[in-house]
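Quick heads-up: it's one chain on its own, the form predicted alone, in C-alpha cells.
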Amino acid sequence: MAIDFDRIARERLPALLRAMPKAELHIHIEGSLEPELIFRLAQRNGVTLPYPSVDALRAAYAFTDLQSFLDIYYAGASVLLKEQDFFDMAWAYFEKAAADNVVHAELFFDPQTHTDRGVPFEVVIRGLHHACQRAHAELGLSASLILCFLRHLSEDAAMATLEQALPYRSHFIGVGLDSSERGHPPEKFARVFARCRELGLRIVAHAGEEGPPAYIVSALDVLKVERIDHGVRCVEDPALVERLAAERMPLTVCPLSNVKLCVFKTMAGHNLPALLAAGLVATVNSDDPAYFGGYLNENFVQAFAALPQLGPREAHTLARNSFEASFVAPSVREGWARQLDDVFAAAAAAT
C-alpha cells in the first residue's frame, strides 16, 4: 500500500503514535512493578520495605546508572512472593500496554532475582503464563516470554537456572541476557548460550548501552543472537553499524531508559534518527516503564516531540520494524503491518 506520509500535518503525529498498533520486544516486566503495586503487595505479604512511602520510593528514581536503577530495582521485587503476585504484575502491565494498541509483547523476566531469594521457579513462570494466557483471551494481546540470565552472576548459576525452567520449556520462547553490563561481556556466557540454541530457544542479549561496541561483536558471533536489546553504542564503529543494517539484525531501542540511565543526557540528544537514517532495524520500546517515566505510547511520544527529524515516516518504519523483529509467524506480522498501513492511510486521507 502506498502511504502519502507528506500528507500527515505533525500536530496530528501524537494522536496517531498513540493509535498505530506496535509490538513492544524489550520490557523487563521486574520493571512494570509500579510503587503503588510494591507497597499493596510488600502489605499482602508482609515485607517491610525500606521507604515509609509511595511518594518516598518515587522520590529514590533519580539515578546516575544502570547499577543505580538495579539497587531499587532489586529492592522493589522483594514483594514478589507468590503465584498471585507475578500475575498481578503482569496483567497491570498488560492493561497498560493495550491501552497502548499493543497488539504483541515479549516479556523479559528474572528468575534468578526471585529464587536467589527462595520462591521457586514454577511459581514465577505460573503467574507469568497465566497472565499471558489471559492478555490473549481477554484483551487480544499476543505475549510471550523470554527468560534472562542476570550477567553479574556466574555462568554456572545461569547454567542451573536453566536447568530449573526446562519443565517449563512450553511456557517461553527464548533466553536474553541482563543486569550490569560493564565488566561481564556476553562471552562469558558462551556455554549456556550454546545449550539455549541447541534446545532451539530464540536468543536475544543486552549489549551496547553501557558496554562498548565490542559487547555487541561478541553478541553476534559468540552468543549468536537474534535481536540486540538496546544496541546505541554500535554508531561508534561505523563496520558494526554495516554490518547491523545489511544483516537486517534488530536493535531494541529504549529512549526514556536512556536518557534516565544517562546513556544520553537529553533526549533532544538521543541517536534513534541517526539509527533510522543509516537503515538499522530499530524498534522503540519502554525497558522498565515505572522507573523510567513511561510505558511504550509515551517513549514514542516524548522522543518524536524532542527530535524533529523524526516524523510520520520514522513512526512507521519503527512500528512496522517492531513486526518484523518480533518471535511470530510470518504471516501474523503481515496481518499487523496491514493493520498499521490501514491506520496511516487513514490519517494521510483525513488531512
Contents of the next structure:
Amino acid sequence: MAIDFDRIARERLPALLRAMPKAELHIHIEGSLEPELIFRLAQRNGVTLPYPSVDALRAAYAFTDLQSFLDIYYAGASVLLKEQDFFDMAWAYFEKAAADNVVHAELFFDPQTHTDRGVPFEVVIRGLHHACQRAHAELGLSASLILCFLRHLSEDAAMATLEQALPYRSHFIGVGLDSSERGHPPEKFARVFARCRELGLRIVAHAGEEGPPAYIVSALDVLKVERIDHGVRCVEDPALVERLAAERMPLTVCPLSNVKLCVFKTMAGHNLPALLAAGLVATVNSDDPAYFGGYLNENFVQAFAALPQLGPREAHTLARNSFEASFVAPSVREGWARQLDDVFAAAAAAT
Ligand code: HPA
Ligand code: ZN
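The form predicted alone done, now the form predicted together with hypoxanthine:
Now the complete complex, all chains and molecules, led by this one.
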C-alpha cells in the first residue's frame, strides 16, 4: 500500500521522527562517553583529569575543526581501563539508543586509543561485546562492532592491531578508518584493508568529511568500501555523485557533528537535502553524541527543523536507507522496513 506522505502535517514531524524505527551506522562508542561518566570512571580508576569539574569539561567542547575535537575525545577516553568501563560506556549508549527507537546499531571502536595506553585488546572487546549481547537480550536492540584503525598512525600499526584482533574475529563484523583525515588518504592503508577483505570483514571508511572528494574515490577504488562515512564533500565532484547514486553506495551523514566541527556553518546550510535530491543513499547518524549535542533523534529533529526541504517523505527515506545500508541479513532488515511503513501509514491515516 502506498503511503500518502502529503497527509502528514509538518507539526507532527518531530514526534514521527522520534517514533520511527531506525538503524544507527555511524557512532564512535568512545564518543558516547558523557562528562558525568568520564568523571565517575576517573574516580573509580584513580585517573586525574586536566579539568576540575563536569561543567569545566563540558565548557571545553567548543570545536573549530576535526582535530580540535579529537584532542579532547582522546583525552576523555583515558579514563577507560577495565572491561567493566567499556561495558558501562556501551550500555549507557544502548539505553539512549533504545529510547530513540534505534532497532539496530553498528558501533565503531578505536582499539589503538586503548592499547597504546597499555589496555589489552581483549579488555576492550570483551566489555563492548558483552554490552552488545545484553542490548539484544534486554532491550531487543541488535548491535555489532566495527573496528576502526586510526589513520594518523602507520599502516604497520593498523596491521599489528588487526593481528591482535584476530582471536576475537567473531566479535566484530568489519573494519573502518577514522581520526585525522587531511594528509592521511585511504590509500595509506591499502595493504591492511586488502587483508581485511581476505578475512571476509565488512569494509567502511571515513572520507570526504574534511578531506577532498578524491579521498572518497580512493576509499571506493583502493579500500573497496561498502559504505562511506560522512562523504558530504562528494558534491564537489558531480561525476562522483553520479557514481555513488548509480552504485547505491550509502553515506553515513552526521548533521550535528558537521555543524559542531564547522564542516557546515549552520544546520540550515547542511547539504543533506541536496544529497537526497541527487538520489544518494544518505543516512542520519550521531557520530560522537556526547560531544556534539545530541543522540540520533536529536540529529533528526534538528536537521528537519532547520531544513524545510526535509519532510515526511525524506524522513521515511532516511530510515529506510539506514536499514538498506546496514550489514544485516536482508530478511531481518526487510522486517524493520515493514515496521517503518506501518508507522508512516498509521501517521497518514491519523491526520
Ligand atoms: N571523524 C574522524 N574520526 C573520528 C570522528 C570523526 O567525526 N569521531 C571520532 N573519530
Ligand atoms: Zn565518525
